[in-house]
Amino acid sequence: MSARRQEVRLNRREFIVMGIGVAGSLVIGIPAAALAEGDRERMIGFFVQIDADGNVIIGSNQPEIGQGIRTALPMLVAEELDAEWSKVSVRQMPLGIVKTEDGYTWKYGGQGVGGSTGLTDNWDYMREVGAIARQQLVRAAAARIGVDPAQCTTRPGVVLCSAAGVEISYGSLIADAAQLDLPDEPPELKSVDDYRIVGSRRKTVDAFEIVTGRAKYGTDTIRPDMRYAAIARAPVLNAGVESFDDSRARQIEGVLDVFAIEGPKMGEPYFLLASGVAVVATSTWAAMEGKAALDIKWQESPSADDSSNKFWQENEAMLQTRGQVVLDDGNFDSAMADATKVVEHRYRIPFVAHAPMEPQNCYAYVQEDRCHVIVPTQMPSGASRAAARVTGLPRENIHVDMTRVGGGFGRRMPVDYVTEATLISQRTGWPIQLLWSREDDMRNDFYRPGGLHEMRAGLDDDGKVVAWTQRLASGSKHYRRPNKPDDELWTPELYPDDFPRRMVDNMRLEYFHNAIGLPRGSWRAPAHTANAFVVQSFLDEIAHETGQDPLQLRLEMLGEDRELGYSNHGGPTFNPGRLARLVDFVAERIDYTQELPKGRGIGFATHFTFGGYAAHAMEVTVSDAGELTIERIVAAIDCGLAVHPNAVAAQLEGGTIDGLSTALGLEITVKDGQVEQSNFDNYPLARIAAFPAKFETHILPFNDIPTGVGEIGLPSAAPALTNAIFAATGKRIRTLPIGDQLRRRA
């Protein structure tokens, strides 16, 4: 269950009310009694506000991390309201929670994004808000002209009654609509066939602000009397502060205070990532200069001997033993023993960092009876809980404002940096802007787990896969999660219902946990990024080693449209036929069967991620010297109904680029308990020149139910690339990143 669903929710009658705002506007949203004192002057407080001039303000309740949710969700409201989109503006709403007898509940519906759920969780909810507003306007117009509401309809911004020959603007109905009680039953929602806003190509509402530098990110926060903070964190994983000399730091002009911050001990749950020493100053520069001037003696760490070499050696040794069997369909041992041919290979997936363009930052101001947090976050409720944990204040006294996020990718789901900022503000009594440097960010992350995958498949006389196993030794991202039993650490690393479950009768999944001291967490499309690479690479290997066509093998295993049970995130069902349609489409689009010259090849891959489907086909050239050129990319996505097609295309492009950039050159390594990478000079994101001008994206609709798309377009990109490399060179990439492996080929 997602974090934002764990809180008690108000029912519709408690949530939806209508009234006249302070400026004479019609507002629809929460009961006034649920608003904290002073909120009405400071924030919109409502989903919809209709002004007398016909302009409409729609509140966006979700964090915007670049996925386009700040446009997509208001599109749902505007569609059902039948508003004129050109008259719609959008405001970011703060975190809204209310204390009830049963605990805390949402003011504005669940708030938080991660796992491509921002749209799907709000699909019905936001449409109903717009439909209720429209219904009340229609009822008000019908009462004014003395007809049955069934005789009235709407066009953008206007209620029409053809029988009476009357049309009335929304703006002139404000007072009448505000006096009406709400019907007991919600109104009927529009048919998809009648949509004119949802599914159409609309500009991102804040695109102009972004390209002109006017968009406000967390690092743009400036508040009265604000001080700035930086933290020198332990360089060795899980080390503590033994002592420190701050005499030189305090001599730097602007430095105001210096003190230690204690992090969790090895094995304890993370409330922040590392122990360290905080420096508070009158400017960012002074705080960072003060940090650099500190002389810190660190305690001996239990992770001091951790290294990447040790990690991979331990994984190799684990795979020689028996692990935890987490899935065992059919009679795997018998089927494998009877197989005509067995194919077996291992694949290595590295740790990687999130590396958002905006490093972690947070504004916090703790006062005696309240706390104000301004933060770029994916989980504002987590920020609220973190501040409450530090201060002891009730959550209704903690106000959380969300800024636009300069890159999330899962890094803004943890709120360790909120904890740090709140601790510093509470200690000093000042409003604090905590800022991380790029080096802070690179060396203090919840990294994507690294792991070694052993794949084995048994085939019969006809080349059909009759037995399949995936054995994984990795560092689980749930290690050190509160109340997580050891025998459940596999759950975020292997998804039992993923392909080829139920397409191969005899299937076994096996897991080994390696408790390296490196922090781990959710990284865009979490385990799908690893498993898609492994499975789609292995399918190609099976095809080539058994003389089968890689496309035909996939199509035969996937089969026709049918709904299979899917208990993992993105369910409750999975339709392998939708993957077959996509991979067949991209293969045909790139002309998979064409004759190619030496050194050129085509590869493809497909994967189901969090309720959505994607496929990639790529054409590459590899020179005799091992220089790789991506000549062409064809990417396709099936996300059900594309609510905001421009954002869907952008996310497919961005996910593809992110997946390829990571596969080409990104890896976090550890030596002597320390992360070796520190900035983009040794963690090289791909440059624009690495990607071809021939880059196609296609949206293939399937049904009327949308899924989020922030992660779906990434997993199949890397295996499509490496499969194309094999087709061009005969060299199989089984270890990521690709790095200089092509230059070292025999």
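What we label the rigid core is the largest C-alpha set whose atoms superpose within 1.5 Å from one form to the other. This structure is a prediction, so every number in the text was calculated from the model and none was measured. Numbering follows the first chain given and starts at 1. First, how it differs from the form predicted in complex with its partner chain.
- Core-superposed comparison between the two forms: the CA of Arg144 exceeds or equals a 2 Å shift.
- A movement of the C-alpha atom of Thr629 falling short of 2 angstroms is seen between the two forms when the two forms are aligned on their rigid core.
- Core-superposed comparison between the two forms: CA of Ala163 displaced by 2 Å or more.
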The other form holds:
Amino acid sequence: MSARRQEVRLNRREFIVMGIGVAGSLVIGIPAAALAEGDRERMIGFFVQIDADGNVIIGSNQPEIGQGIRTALPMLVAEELDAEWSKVSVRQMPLGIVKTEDGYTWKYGGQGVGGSTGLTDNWDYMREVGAIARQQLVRAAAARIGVDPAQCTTRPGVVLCSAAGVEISYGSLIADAAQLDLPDEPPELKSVDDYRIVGSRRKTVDAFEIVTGRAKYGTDTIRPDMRYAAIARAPVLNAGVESFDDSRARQIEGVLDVFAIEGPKMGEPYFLLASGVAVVATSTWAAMEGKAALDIKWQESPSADDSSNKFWQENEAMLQTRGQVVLDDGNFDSAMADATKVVEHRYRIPFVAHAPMEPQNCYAYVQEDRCHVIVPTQMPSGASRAAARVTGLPRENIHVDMTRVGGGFGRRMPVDYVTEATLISQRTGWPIQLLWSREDDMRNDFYRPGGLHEMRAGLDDDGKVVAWTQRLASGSKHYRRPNKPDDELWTPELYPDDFPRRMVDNMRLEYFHNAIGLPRGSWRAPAHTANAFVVQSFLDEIAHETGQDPLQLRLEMLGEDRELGYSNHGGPTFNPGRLARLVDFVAERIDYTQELPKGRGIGFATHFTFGGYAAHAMEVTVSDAGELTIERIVAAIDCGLAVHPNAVAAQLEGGTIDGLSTALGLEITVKDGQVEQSNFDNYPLARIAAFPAKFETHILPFNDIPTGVGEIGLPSAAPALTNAIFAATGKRIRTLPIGDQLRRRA
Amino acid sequence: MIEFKVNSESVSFDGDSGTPLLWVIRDHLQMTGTKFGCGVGECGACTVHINGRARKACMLPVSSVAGRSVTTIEGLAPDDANLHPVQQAWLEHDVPQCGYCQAGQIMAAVDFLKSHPQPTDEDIDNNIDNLCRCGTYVRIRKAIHRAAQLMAAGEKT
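Let me have the form predicted in complex with its partner chain next, following on from the form predicted on its own.
Now the complete complex, all chains and molecules, led by this one.
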């Protein structure tokens, strides 16, 4: 077992077992301090509760944003516990932190989702939770029968002792098992071959609650004496409130209070996104009406001249200069000078918004000595820190409950809405439910960074790529993050160990930072979305301009199976052969060599994202008028062992659609310091009609080491589409979104 | 005072008659299955039935439903053992990811299947326009076809 164990005795009967998890996070296992008195009779540690009738309730410590973690982690526990899956239900756990001598540590293991790590970070830990619970049940049964535990085994829900001819159900053992001390040795874990829950198709545990309208999201929070709040935020980036007239707002029935909220100054970290005026009321509608009735005078903003036009012009100008060289393998200049053929193109990636279906919201109730937060977030510990920052309360006095989350996509890694709700509750003394409008959400986001990529490759006489450079001018996602020096702003935008590192001998990466005043942050598969599009489009261009087959070029560059060092997130290694296998598979599956009429084409792409591998192939038609139809999609993922294959397929479907929807029509633009988009009418997420019924997903595991899946299926979708468009029309899309670039005027 | 029915029960509302039906359902009646997504009738997360037809509750003043019958996701099935065929199909295909839009998707599909009992993919493309940010469209399409089958089989028995 990988976890290092250490006991912290709190008193005679209560102790915590701590270990260092595989990802370096401190985890606390079983059994548990601080279980309520009554719980000690029916729970083994924090995670496993078994009722007398054999129903098993498994705690889920992670935020559920639609990725299926509330099903996947309990599957791990149930597998090792040897539980009957049909008797398992899942309970959402709150944030658990414990004060230590030098800060805080996790009570239920690290909590927070982002970077496709929810499963891999908890893979060992959750299996161990289940195995320990099973071990304690076996020991309790052995003690009752009077045999050695080694003479006992289990089948789902039951301990068996064949020597004594006895079977005892888990339900009748729980009280005994919960009282047993833990042995020092870690429990034995099952081998992959013995799995009957992990790796099998299971349905989402909350599906029934969802289809009957009972699942609770953040917006559904209703608490005693709760008031509703809305905020009118500055329309111009980085503008403060000069003054406001709330006389009309206060005449609206139900409006209780109106006051200003101060945002961060230009350049400061975003503890919240914008200055504004808060309206507190007795209903959501009264708060919205009150907000609409405000008359606010805004201060002059340092970002008042910001515009998308200016941003792109600045990027063009920067690319004429020398940027920060962040990778320089081999001798790029001489290799390029010796190249017999050079291919060079530029690609433009727009800013985009997260736009989760559930608008931002947060419940907060600040009292003198405590604070309660109920919030749909990816980062409950960030929520706790935000509330502590506002209130000055010690974090152990801040209780954070997590609801189901109506979409994450990275938007809910920041916790600006928690800061806002806590400020409003602190000021008014009321329990506050803060709700953002869709317009608030669209105009106040941590946008996916836009950037201009210049790609150049040098080839030798045989058509082999011998020199490669990517020069990127963009708005870094680490802009205005605390403790991020300027010379490291490139790190979240270029991942040096990505393809084609070590597959091309002479490689240079260069970065230029554009300090446009738009906030930016992590958007599902962050820089992989940009880089996969750019690199996989450029490879196609190299192939076409040098008379090579785009599949063969990829297969030759990727090469055989081998583990290359990968120091970026998703490492420690990257096996390009796994990408080769996937792209070869999807190309064959879609019958890429078939003859197609004019206006019809096939394209493909492949990319390694955060430890997982994916490839897409697409067939499209483009009519004479330029109308695009996606006829067929083949998507494949290699995530090692697929723990929860149903969710793996769902994430591959959803990731593909997310990538395509974004490439087809989504862009955030700025004019006079204001975001121009406001709602789904001018930020047109694609609808069902954009996607074909012919949509296949394939799970092709290379080995039995699981990786995350939430982001892996997205990056290669867009370049597969635009490569198919090129095959159909000869028109190369180098600027996203595709928008009306294909449209021909009659 | 505006009086109407929600899931066959009589209700009344004596606040601002311009309040959108969505907020009366969610805040006043505290039935939270119907969701707020955009407020401008673009996303369909707030879809309910008014006298049996799918409507977007975020744009509809409560005054416009006076005397009418509103059905929300909570009232679609008579009880848990007898889910509507569309809900059953949604479960069979395990459609939801985050799930936030799904109540609206289901309410839209139920009404759609009344006028298209045996829908083609083209019918779905032309009539189903609720947004799903997670991209569950692949499964929504399959579930609509499956629900049509279940409903046809139910009529035969």
